[in-house]
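Encoded as structure tokens, the following chain is the form predicted on its own, with no partner shown.
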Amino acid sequence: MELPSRLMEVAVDQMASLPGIGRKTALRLVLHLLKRDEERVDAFARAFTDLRAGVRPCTTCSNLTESEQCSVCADPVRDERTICVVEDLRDLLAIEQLGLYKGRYHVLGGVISPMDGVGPSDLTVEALVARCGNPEWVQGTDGLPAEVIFALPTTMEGETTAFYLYKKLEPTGVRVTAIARGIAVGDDLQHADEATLAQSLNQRLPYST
């Protein structure tokens, strides 16, 4: 069905480009915005332009932040000897909500998925390897071994990514572990209940291929 306005057509197309939004839903949202007063619509649009201009990856872990470093990396109390590798911000927030993990993070920005055209070069793999490539960090001056925890989806893409990372990190000598399989195979981390996620994190195991 042809819409009565070119501007509406453009707005619906843009709204429908968002994941999980079909054209019917996009049209409903556009009609709702048309009912709002101009000031509220301007504030709505400005929130997203400000978001795009002001939010950037943390220079250390690639978490999202408005500063050079995210709040986790800037926290001197966090354990610098432990890095938890997650797919994206949603998984980081799921773990933080537990209040159990006190280490640092590394956000990959996705998982390896050839079907979707996502390869290792599209992720922050090299930044992770660089973080783990410091012999002083790996060996430690306190005798405690450095640890990298894989907290990745238990999907085929997640397992492929974990295997690739393991091979990349193997020469560094860092201890690599993975969260226990309380998370069902095929599940995304952010959809797990808190008790299951906490158990998986606490009972993590040495990563094996």
Second form
There are 2 protein chains.
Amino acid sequence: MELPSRLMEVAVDQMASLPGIGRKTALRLVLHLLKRDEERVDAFARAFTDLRAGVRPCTTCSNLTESEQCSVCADPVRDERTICVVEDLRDLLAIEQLGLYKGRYHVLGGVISPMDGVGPSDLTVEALVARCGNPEWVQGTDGLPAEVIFALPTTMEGETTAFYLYKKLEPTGVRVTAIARGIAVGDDLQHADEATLAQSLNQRLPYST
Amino acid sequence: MELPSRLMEVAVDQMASLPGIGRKTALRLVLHLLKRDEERVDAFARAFTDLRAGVRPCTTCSNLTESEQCSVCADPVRDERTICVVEDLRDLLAIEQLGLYKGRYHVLGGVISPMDGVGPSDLTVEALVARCGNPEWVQGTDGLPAEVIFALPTTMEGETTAFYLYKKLEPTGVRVTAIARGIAVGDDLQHADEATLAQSLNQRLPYST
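Requested next: the structure of the form predicted together with another copy of the chain (the form predicted on its own having been shown above).
Below is the entire complex, every chain and molecule, led by the chain shown above.
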């Protein structure tokens, strides 16, 4: 489809470079932008240059921030001795939205996926191991070791990543846990897949009210 | 969902201001942009400011162009005495892609839709009537009046617009036609809707091979 102007070609190409946006959708969005006045289009464009220039990963946990440290790491009230490992910012936001987790985070920036060319060196694995490399932090003063919680996807890639991280973290003496898998709240058993049903049976807990 | 930075809020808001892009998708796209290097994000943003500053409607037909006149209007080979009326650029592109239409266009910029607050004055109706207001152009030298082809959507809004335009163009003496509706090529009759089947029966043509 030949567009009537080179500038439109460029704009449609750029829009279509976003994941999940095809050329037809890109054209629709570009035509929408052309209906806006110039000021609004400038504000649209500036939002992304400002974002890229102003937002960086937290030096501790790789959550995103405009400062050195993210708001979670800079919060003195949050439990320093619990680290929740997530794939990306969206998973962190999903947990934060619950409002019940009071520890810190570690954002991996992906999961190990040889098919997509993502190896451990593409993720913030070394930084996580370094965070757990302080024996005083691991042992603590209350006799309980520090805890690393895996909150990773329940996919093959997520499982592989969890196993890799576990092997890396084991020597540090940190207590490694993983969020529970089982029947989702509100679901019935007959519609659950076999793997989920089997895990929820194997990982049964004492009944409590 | 509270984002970890104000710049991210702004960027997600801007992305979500595009039609069909919800906040979850917007966040996914913004996180994708953050993974790119600064130069590529600047090029992304610049594409839209350049587009808005450089592209304007053709002064004759409202097709988009970087000059005064669009490439179709500026092409001396295209038949000046046939104007195809389309809702927007995407419909123009669909017809151009066929490579068989050799006339000019008129881009309305929408269809009349009282529900969406779009009236005739929001469209390029007056410009179309003005184009047909030259009696010499309408009569021509070969005895055949100039032709305006309606290639409008087959929706209620499209039909309303066509009727409105017809009433406006009737006094000019121009020959008004509309693209055929009927069973799509490759479809079978039993799955066609009643309105389409009725139209295709009413508008039957002499059989030709």
